[in-house]
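A single chain comes next, written as structure tokens; it is the form predicted on its own.
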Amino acid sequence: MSVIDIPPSPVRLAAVAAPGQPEPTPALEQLYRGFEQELLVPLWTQIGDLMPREPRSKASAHLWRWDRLLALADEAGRIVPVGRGGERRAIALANPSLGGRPFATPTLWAAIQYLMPGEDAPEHRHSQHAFRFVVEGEGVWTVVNGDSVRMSRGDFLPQGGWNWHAHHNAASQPMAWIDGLDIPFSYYTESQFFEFGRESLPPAERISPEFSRSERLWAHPGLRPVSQLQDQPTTPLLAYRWVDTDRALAEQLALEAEGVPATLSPGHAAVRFCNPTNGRDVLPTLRCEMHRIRQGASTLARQEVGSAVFQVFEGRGRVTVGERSWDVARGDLFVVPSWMRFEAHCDKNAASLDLFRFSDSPIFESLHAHRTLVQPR
């Protein structure tokens, strides 16, 4: 290849005078030509932005209507339909600093998602791991491997990565849920899959039972099924219902008010959804909570690497990230990005505030670089 046919060099270096730079001379900009040619990037010219003395999100702080949300879901409900090919009628989140990119966070993908009466999604799988959370509505079974698992107002449901799901709406009204996905972090490992299932499910699966199989077999607090000794990456229970997650919280607070230690702070509780074969994660990319903050109480103020969405299921209140604040109410999304400051405030009119919350932390924490900062009161 001729030195015409050479393709521009991406890299481009600039000589400046600043502190810690090499003086600029004619010799150094020779030298920055060279490195250019062969595609040579120096630390040194590159250090305040690959090593800052703490993280710096390419993300930002920021918040999503879900009366909004909800009104263009029903309207795309009208217009465009479900079917093989564009597979769901999921809506991303994107945040208005990653480039218009449809992720929530850099490694975090959050959604809502839309079915209409008498809809299917169609059957596939996908190696990233993923969960649904109902705000809204009831009548749609999400059918995993088979086992038909009914979606309903604050329930929780889990989807480990390559396993084989669809939806059907057996309502006559739609219904919206979020979904929380690792795509963002997938994307860019380059470790992604895909794969189609089936056109249709079969009547022995399109059915509305009370219990799912996984529920039936594991859905029993503090009970392992003898036959099921073998630890799981991902979770085998497949829906967490309200009515467990409503009662362990408000157990918390009635605890604290009798003077037992059961809460993160005064007025504010917490569980995380945990793989009962192991206890730790529902999912290897991915945290799950369940966050109440009493009538009037606020949250300490934390800082942690790794991000965050929250969306708010009851309640409402004042919510803090970094220097951006709002006021919120049921159904509203909003992002935390990575070691950016963040609290939450219940409102004195609200009985509670409810957040539910996923992260990445256990990417951070596999990786050893997991870092938590609370600053008392």
Contents of the next structure:
Number of protein chains: 4
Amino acid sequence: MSVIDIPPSPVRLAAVAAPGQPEPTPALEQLYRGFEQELLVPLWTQIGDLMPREPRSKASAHLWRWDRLLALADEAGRIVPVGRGGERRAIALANPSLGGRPFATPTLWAAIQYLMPGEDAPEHRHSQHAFRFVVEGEGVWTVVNGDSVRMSRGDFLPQGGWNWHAHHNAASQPMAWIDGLDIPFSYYTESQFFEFGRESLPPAERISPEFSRSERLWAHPGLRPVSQLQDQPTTPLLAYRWVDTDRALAEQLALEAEGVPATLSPGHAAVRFCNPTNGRDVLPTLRCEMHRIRQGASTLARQEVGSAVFQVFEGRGRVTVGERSWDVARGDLFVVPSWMRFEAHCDKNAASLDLFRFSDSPIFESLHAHRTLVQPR
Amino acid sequence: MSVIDIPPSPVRLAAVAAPGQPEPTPALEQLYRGFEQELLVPLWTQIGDLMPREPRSKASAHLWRWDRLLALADEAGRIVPVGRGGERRAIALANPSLGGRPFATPTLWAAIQYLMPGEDAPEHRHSQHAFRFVVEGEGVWTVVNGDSVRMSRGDFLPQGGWNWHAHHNAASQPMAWIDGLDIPFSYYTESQFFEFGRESLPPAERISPEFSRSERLWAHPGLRPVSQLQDQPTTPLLAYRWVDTDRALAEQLALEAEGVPATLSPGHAAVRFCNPTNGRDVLPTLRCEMHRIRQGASTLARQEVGSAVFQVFEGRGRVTVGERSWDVARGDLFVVPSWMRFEAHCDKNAASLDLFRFSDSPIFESLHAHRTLVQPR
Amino acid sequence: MSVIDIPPSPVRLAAVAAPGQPEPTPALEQLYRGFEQELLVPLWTQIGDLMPREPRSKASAHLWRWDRLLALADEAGRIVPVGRGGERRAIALANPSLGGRPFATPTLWAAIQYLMPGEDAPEHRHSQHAFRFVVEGEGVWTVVNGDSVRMSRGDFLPQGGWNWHAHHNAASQPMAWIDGLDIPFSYYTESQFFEFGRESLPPAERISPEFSRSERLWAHPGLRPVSQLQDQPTTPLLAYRWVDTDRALAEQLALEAEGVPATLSPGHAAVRFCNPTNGRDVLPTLRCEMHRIRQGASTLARQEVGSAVFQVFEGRGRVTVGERSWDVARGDLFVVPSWMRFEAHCDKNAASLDLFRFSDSPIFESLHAHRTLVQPR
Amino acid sequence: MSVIDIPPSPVRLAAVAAPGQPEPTPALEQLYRGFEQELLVPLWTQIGDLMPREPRSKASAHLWRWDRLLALADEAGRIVPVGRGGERRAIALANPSLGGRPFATPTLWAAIQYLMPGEDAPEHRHSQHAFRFVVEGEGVWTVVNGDSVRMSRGDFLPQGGWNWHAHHNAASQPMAWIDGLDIPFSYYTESQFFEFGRESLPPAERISPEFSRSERLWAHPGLRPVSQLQDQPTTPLLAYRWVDTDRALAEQLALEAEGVPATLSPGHAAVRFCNPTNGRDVLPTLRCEMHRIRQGASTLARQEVGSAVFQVFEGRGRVTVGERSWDVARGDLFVVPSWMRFEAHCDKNAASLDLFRFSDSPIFESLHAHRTLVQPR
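Okay, that one was the form predicted on its own. Can I see the form predicted together with a further copy of the same chain too?
Now the full complex is given, and it begins with the chain already shown.
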């Protein structure tokens, strides 16, 4: 069963009377039959769709409410077991304009994952890059190559491709979080590898330390272990804790108030989660950031090549994506398709609006194809 | 009219009895209806397709015969005008497994372009990277930012995104060549920009010099103009001439015969067209190479992440792509989908088998996602 | 007055009977006179010195005792004013084999700087890269481009070339610290620029915040301000605090005790101070690290191209540099000339031996000239 | 015997009455005696020399006449044998202000090397980077790792550190050329390694091919052997032939005449010899270029951090270096010390003035310490 098969439709060409199209004649029809037979498609029938003036996304701006996601995930927790084969109790956002595929945008996967008390999600590894972000709850540890990483509210856990990983819920409550991956990108580009791991974790890895070994080695600002100097395209730091993220955002706004340039625009602080070995994005295909908009403030309007998914971490406000606008609250998820205009505004009665964001920008920057258009205020 | 629209199908989930799937029950059916309503798709129904053990391409191995392409292009030359709107008389290969889309592979566009004597293809520019390769014929000049570049048999003409370009046929014969672009990749990732240029070229640009200005500046081995030191992600050299390519390949085989390591494997010489400013691929998304297999010799069998298109430039031989095999001759085009095994063998009666190849490998190398598997002999 | 002038000696050549030298004859003597007159020197008379089998440093291994340095700096504090012209009350280590020059090694400058209560060192900037390291004391703030940076025991303060900076002592006690720069390297390579700044700091910059603006922006592990994405060859983080350094070293030893690879060798922890924008050395010419050797443990013996200066931060132990060995204690400084073997051992009665180290290694790594030889135990 | 030993002078400090200096008093004298005893030098006595406003080179602008060099080299050819120990009949330029050391500038070595008919210079390798440039003559082959490379007028032969190499004169005439190396830089920074090679070349390497294997693999514009994709910090191309260099320079001037930007400034063409694997300088420490100044034209006046050595390849003209000016002709060598103003003018009666130039600029660019000041006309 697959909702994402490409229909096996053959080449079908129709001669039509339209600007830029050759005049329909019997000769043209005969030519088109020849093209169909030889599996050929002329550019002149496709150019408007293939080569637009600027990106016109197939995807839609769309919002998913956290309470609905959580309720369904909880229900799934009760009736769908987690285990080898299905691998994860992860439920993915399916953009309404992408044909029922479990793709939040053409390149990005976003899912809510849910683990019941005492449950384990089995070990595997895959070439797709992934992260977890925790909007609420605690009690699950992700075990990456044998290193147990605590997951708590506000924490961001990146995980480069091809690392072994499993999850286990050590608490007496279920826990939900979101997974972000580049599954659609690697699906379209056909570059995925996957392997099953051990059937269960040994006791030595089913532990619940406050800090992972990766943090103890790497989470010291500006300090690099001299034993770890080799290049690493994905971050070796497996958890970015909320206490650090929160402080960094608060300091940007405090510096701004002191007249020091620190924010992206007035009232809009933002940090990017980075690979400490090179200062670049945590993952080669995924950019992950936390944004904070001050009480009553707004972001600048922005268009960017590539797509993004946001989750509201805290606060209330209003976001606009292209022609759509929504009032948002904790946990809500929404997508910004390529080149659609995005703005966010923090409610006057909220201390701030904190938005977690991930996007596919590193792909375009690596390929020198990135463009951004920021509307000055 | 578009053959490539994504069908507006909604989310459809079916509870089935299958390994790794939850047992079909009324509760599960009800959960699936909830998912459909909220635009959610669970991973456990999709994982086999999304996360295979290794890439299983949707595309097929397929061969297009040059004589058929040429005949249809010639017919199009007679009945389809070239001009603004349609922009180019380019007829694209449509992989039989990609739903009738004009995509040779999921990421690559390959088309035969055809220009009648005296005809012009109008000026435009686009963010997609492109090249032309000439398997036979001459008489057309491509004008890139005002620089006239001759096109003759064996020449390779790369052209980075966002450069203005037009073509004009200065000869008394029609001319055909192939165009390669990253149109499918930029289409899926929604990162394309396009602009129309001038309606016609001024006389000063409708000239027919033997060598372009770009060649006069850049086509000197190991020499860089000191006036041109800035970084350039796409090559500033607009033509790679056959005389150079042929000599480089011949020297590799001659060195091999002298016992010097120079070839990829015994009897298999290969050069990559490179950006002289950084030694890397000519274009950020496209790798372009010329391969020569000595009389009676074979390549090693090779699997690679990402897809490739080949055109036979000269000689006769047999190529194998996955489960398919064909005898090939001048001009024939074939595709190698991601991770499919490829081998080529030069006929005992041909001096050599020369293959032009282009692929999407730079995308994967930039993103640290490239893998290659070479079968030792 | 300068102790570092190159003597204006002319070319002087002597024909000698020695292996590898041409036989002394009147004709050779006449040839040598011709060389002298034309300012020429034949390789064959110099090759042994110029092109040795491996680096043979002109510099000596040498140790300076902290109590002697501090006593002389204190005396200088009483009788030598600090102000424009002299610029700094900095007293440099002069390697005994470098001709009385104030060079700790052929490339590195190391000095003790001393500031009396209420004193200011005037603002200037220079292309040389610099840092300060505080072995004891507090009360001085360094003001870098208007940003006040506290200096306390164990803190490391890097400062890339061409940034304005001044110091002021806000305390009631004198304070000493060490300065490290690449003055000898830029002196030999003749690449130095210098400018005087404002005569005195405005009150708004004579403040004593606990944390600098640079720390508030940058000292968050793995987090980068999205407003600060441009490349920076020198670190934007102006202070690396002891609390972080100490914790990072302690964690490495704790991880080692748990069986996790984290240290350089058993009992030897080390962190490198890095530029958070690229994960590389804080300064393009200077590598700065803190090493901790566990009670009773030793480092591996190591030879490295390029030279280093060490200061004992805490503990007691014994260090060996080439043929020399010393018992060391807090504040002692010593140099390791190029390719001389270095080892350190922590005393059995000391909790640990903490060594601050800086070297010129980034120069050689940038130029692909770095080599290291580590003696396995 | 060595002319380059550092004098073993101890620290000597004198209290003097001068601006910026502390007032001479008995206490100051006593402090200075303490400094001398402890091997310390205060910054305030040295800052003017160590930290000037801009580079003030210890080296002098100086010119060496080719006829005098050649006559002395020829004399050396008659009376000084070449062989193991002395290694090369290379006679180095000794800048008149660098203490009789065989250093053309503080970082660069330039020597005339001379080989008699039938003579061999023995094989060795060293970490210093080197090149040969041939102002006239032919008949010598340099054998690099067993690859015989012809040396003819106008050819440039780079050779990265740690490659085995020997020379042999296969002609019936003596031959001279110049060697350039980074010997002074590696001497000061103490980073040199050296090894002797085989005592004599086997017959298979004493051959005289027109083109080396390196050229046959690499001297094809924009084409890279697919068998040679690994990163190479030094160029794999061992000869840059005059025919290519000459054509590249001629084309730049021709393009300029057609109104196309191609030259550095009007009438001033220049090419840089580059590493085809990365488009950067041929050697990590040495920049090598050929400049052509059109009949009657001049370069812009230019100051640059770091030093350069020029050799006149062809033509006549006048060059100005700081306060010095000379009329120059074929073969003349001159040095441009750091930050000294340089200009060149081609004689009205010469077709052009062709200047070979090498400098240490890559060192400064790698370390982000490069600066250039060009005087607009």
